[in-house]
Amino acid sequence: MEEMSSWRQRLEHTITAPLLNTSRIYYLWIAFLLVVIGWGVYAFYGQLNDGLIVTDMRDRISWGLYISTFVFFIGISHAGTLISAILRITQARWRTPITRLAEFITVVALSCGAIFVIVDMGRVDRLFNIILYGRWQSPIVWDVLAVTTYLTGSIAYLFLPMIPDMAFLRDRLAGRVSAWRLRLYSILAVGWVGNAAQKRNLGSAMTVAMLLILPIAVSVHTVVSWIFGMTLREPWNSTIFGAFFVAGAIFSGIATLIIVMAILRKIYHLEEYIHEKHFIYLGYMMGAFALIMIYANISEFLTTGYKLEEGVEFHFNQLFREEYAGFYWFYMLGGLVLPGLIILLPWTRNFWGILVAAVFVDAGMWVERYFIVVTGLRVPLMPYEPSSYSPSWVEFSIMAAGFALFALLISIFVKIFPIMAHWEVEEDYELSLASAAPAPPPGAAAEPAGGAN
């Protein structure tokens, strides 16, 4: 009992410790973030005054980085909702520390994710014309209700477990933190008091929560693909677009999640409970995803240069041979075989070794977005010389803002709410020690009913 209470009062000092105290690095850190944002509103002030030609997009390649980077944050959304899921949904005890990261991860992402929408369409006032006015026939509008639908379900499935933990903060915190953040956990408690029937109800929303965020999450990084897969440009006429998007999602966010969380464990001193093995564990999930996606690419392209239809040896040369070249075989090697060697040779298969890999997979996945957004629209349609496009300074700040406005709402986040589900390692504490207690002796009696509490 003395080992559990003192575990108890540590995981409650790290709990709590980032939510009480407040170094000066964090506010330059937040500080350095703040710039970084407001350079890149200065850029889109600029683009709202002169139109989108102070990009580097014209009629011929109408998407470029931002689309790419609306991609790139919708798949990385994925660390959530589908890894969390799947978890909980397969009963794996080591996901405990980093499932609620991992569902903010989602929640970020994809509000970071739709802003680039809105930039790129340049008449920001013509938003809601999309609603009022859209064709239920284009994959866009398919896309809009996709993603407001899963960022709805994502906000109700970090909520949902985040309930025990606001009522654990507004009864340990009173008279520590300010009116209004007690306030705050109060209100987001919802008067949870821990009986029985609570415990119940809260069981089964999660439940309903899961099996439902499995398919909204899978389904909308198909209908994102089909932006791209309901053309008939080359090369983005494909059948394969869905589960290749839902493929590189999950590993993307596998990543994603594997970078922040080494990065807030080592800020946040949270070894005790993040483990060289969570990382190990992921790294195996995103090895078998690397495998995944190595198969669709060599399937994908096998498939279409054999027949090597119209469009197809233009597309081929400017991504093995020319123009984009460097993009895609850094994309290929650097993003897909080096992570997965990594992973597969026991003596990187470390904290570090995943961590690289991590690093090399998003690096890789945020390329291979933007070589094919950007080389699809270079095919030619008709007997012209191909276009050409290199983001402007503008693109380049506005896409650096977006990064920084997902890292602050993180740094925020863990200033304002526990990193880990408290209740959730707790309970997983008490079940390891329970399965490690020694079984009583044969024929050993047994306590009477309503022994000693």
Given for the second form:
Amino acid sequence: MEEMSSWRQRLEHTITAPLLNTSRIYYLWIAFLLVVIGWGVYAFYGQLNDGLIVTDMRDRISWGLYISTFVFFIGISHAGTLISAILRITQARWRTPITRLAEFITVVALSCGAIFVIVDMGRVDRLFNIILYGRWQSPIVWDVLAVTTYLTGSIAYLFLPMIPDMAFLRDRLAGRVSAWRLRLYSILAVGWVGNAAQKRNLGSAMTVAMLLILPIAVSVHTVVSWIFGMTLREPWNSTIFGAFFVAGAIFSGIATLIIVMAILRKIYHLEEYIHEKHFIYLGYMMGAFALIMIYANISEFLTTGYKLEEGVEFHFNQLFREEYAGFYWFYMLGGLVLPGLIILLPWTRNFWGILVAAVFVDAGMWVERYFIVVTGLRVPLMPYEPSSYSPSWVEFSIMAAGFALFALLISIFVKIFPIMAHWEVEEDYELSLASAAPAPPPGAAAEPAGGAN
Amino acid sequence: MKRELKVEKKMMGKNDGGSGASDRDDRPGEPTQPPKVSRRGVLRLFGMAAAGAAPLILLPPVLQKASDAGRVVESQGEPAKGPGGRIRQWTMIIDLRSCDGCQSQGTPPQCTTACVEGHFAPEPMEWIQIFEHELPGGGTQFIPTPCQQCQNPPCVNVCPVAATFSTPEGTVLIDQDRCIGCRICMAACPYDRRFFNWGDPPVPPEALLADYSPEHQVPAKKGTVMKCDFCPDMVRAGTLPFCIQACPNDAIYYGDLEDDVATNGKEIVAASRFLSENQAYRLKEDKGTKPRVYYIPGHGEAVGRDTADEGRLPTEWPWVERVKGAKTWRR
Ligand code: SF4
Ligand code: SF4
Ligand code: SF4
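Same protein, different state: after the form predicted alone, show the form predicted together with the partner chain.
So here's everything in the complex, that chain up top.
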């Protein structure tokens, strides 16, 4: 009993500490991010004035860094909602300390991704035309709908499990934080007192949200791929594209979750809750997706390469041997094979190994998004010399600002909202005490092991 | 000659502007719509919002006001009608036997030059571009390539705001007052026929006299897409497009499939016979885009060109030099 109450106290301390104390380094970090964002805003201001001429995109390679970054962000947004929904549905109990983070990554990544479509528009001032004149036939409109729906859904899905925590903070932090914050907590707690009826309602609301969010998440990355797949460009003319993009999205989403978890675990001392096993389980999932990705690559390139239709030969040359070979092989070997090996081999399958693998996966997936966009456009359509494209400083600056915004929003989030789902962690702890089998929770081991085959 | 033409075209634009304010509703797929946010527009707005577009409508409505999106583009003319009131179906037939890429003239291709001059097409846009294609046994042929005016146009299909649209006359136009510059149409066009105003396009003073219309795209607008418009306002007024008038070898025919007639300015042919008897083909038939531009195979032999004479002079944009501080970009 005593042990339990001290465990409770420690949990409460861990949850509230980041909300109460802020170090100097934190402010420096925020300042740094603001500088990067400010620089990006400055670059974007120039772009608004002069037009997209400040980028290196031109008629023949008419999409570049912005669109690849958009695709990448939408991809990592699958970190959260999808992964956490999968884990909830399969009732993997080890999920409890990580779902909150995962869900937040989703919301932030989606917002950052959406910015990049807007940045890429030639006429930002006509953004509203999409609503005024939107045509259902256009993949761009599918995208706008899918992304906004997913964003709305993800916010709901982030919010629902946070309600009891908000009530908890409202009660525990009274008098310890500023009034506006308490007001925020009590508004967001929507009158939660934790009685049975409320718990039942929350439970069913979460189940509904979870079941809805899964197909939405899958549809989002599918229609993102269809922006490319619905054109007559040879390298994009692939039926596997939707599934391939969804797999890639979950893959890079897991990697991002691992990286963010590792950083926050270190900073906010979450070692007691987020164990090496969490990294390893996520690593298993990542490994499974690495295999799926390798399979998709082989399937796609073999079916087109075997027949070698017009344009495919050029595409293969630029991808495997010439201009983009460095990108491709980095992605294939560094982003897929290496992480797969790290996870397969028992002596690298530990926290650091998985973290390194995750960094490679994210880098590889970013590179993949980039070369899919650029090489797809580069295959000549008519007898002309193939174009070249290397992003300008404006494009790089805005991209950096996008990543800084991602980091900034997460940094701010952990200062306002609890980093872990307090009540779920607590509930899980109680359950494991009750079942008197504290070591590995039952549902945990079976599921990822199945996925890693 | 060219000067006069330009004036004529501008006049056309003006005339259309007077009568055409409501004609814009003729677009297929865009049923009649009063020139403001219509009920349908509002319904759609709600539909989208309900479907989850909440974050979008939260953006300040000021943005909307600032854009000229709500404005209705004037001066898309009444479709041209033939005898019996049938709507004309414009077509272009390019006789490659007569095209030598203007090698014999010692000039850049005259069709491109005339089109560039007539529309003030910003450098480096070649709405009709002469591609040099290698022949199987060595040597080359020249292929003048305007927008193919596809009947199953990938560019129209993907445009999110119907800024690119098919007309009753079977052509494809771009409304630069509506285009949001997303460039998905450029990704979709399999003929590389779309051009983007990456920077502020140079606009000469005389271009400001023209009332803007998607039918001639003057003046050009930053951040929007342009391409060959098939010069419908000119042909409706009884003149051939710039490119056809300028061709020294009379290689390009313009016509009406509905009336089965085509002309290069010198002779008049029955379009269907002309196409069949000369084994006409279309570019990339296998893509299923169903172009309205036909080609008669050849390599300039009718004007004495040898396949081994490779190369043509690069296109120039002399008018751009007249605009102070004009910005151009690479293709
Ligand atoms: S760039 Fe303009 S014309 Fe092209 S698809 Fe986008 S809105 Fe339509
Ligand atoms: S050629 Fe290209 S721009 Fe012209 S109609 Fe066809 S797809 Fe559209
Ligand atoms: S038809 Fe008109 S727009 Fe098209 S290439 Fe000829 S002159 Fe240019």
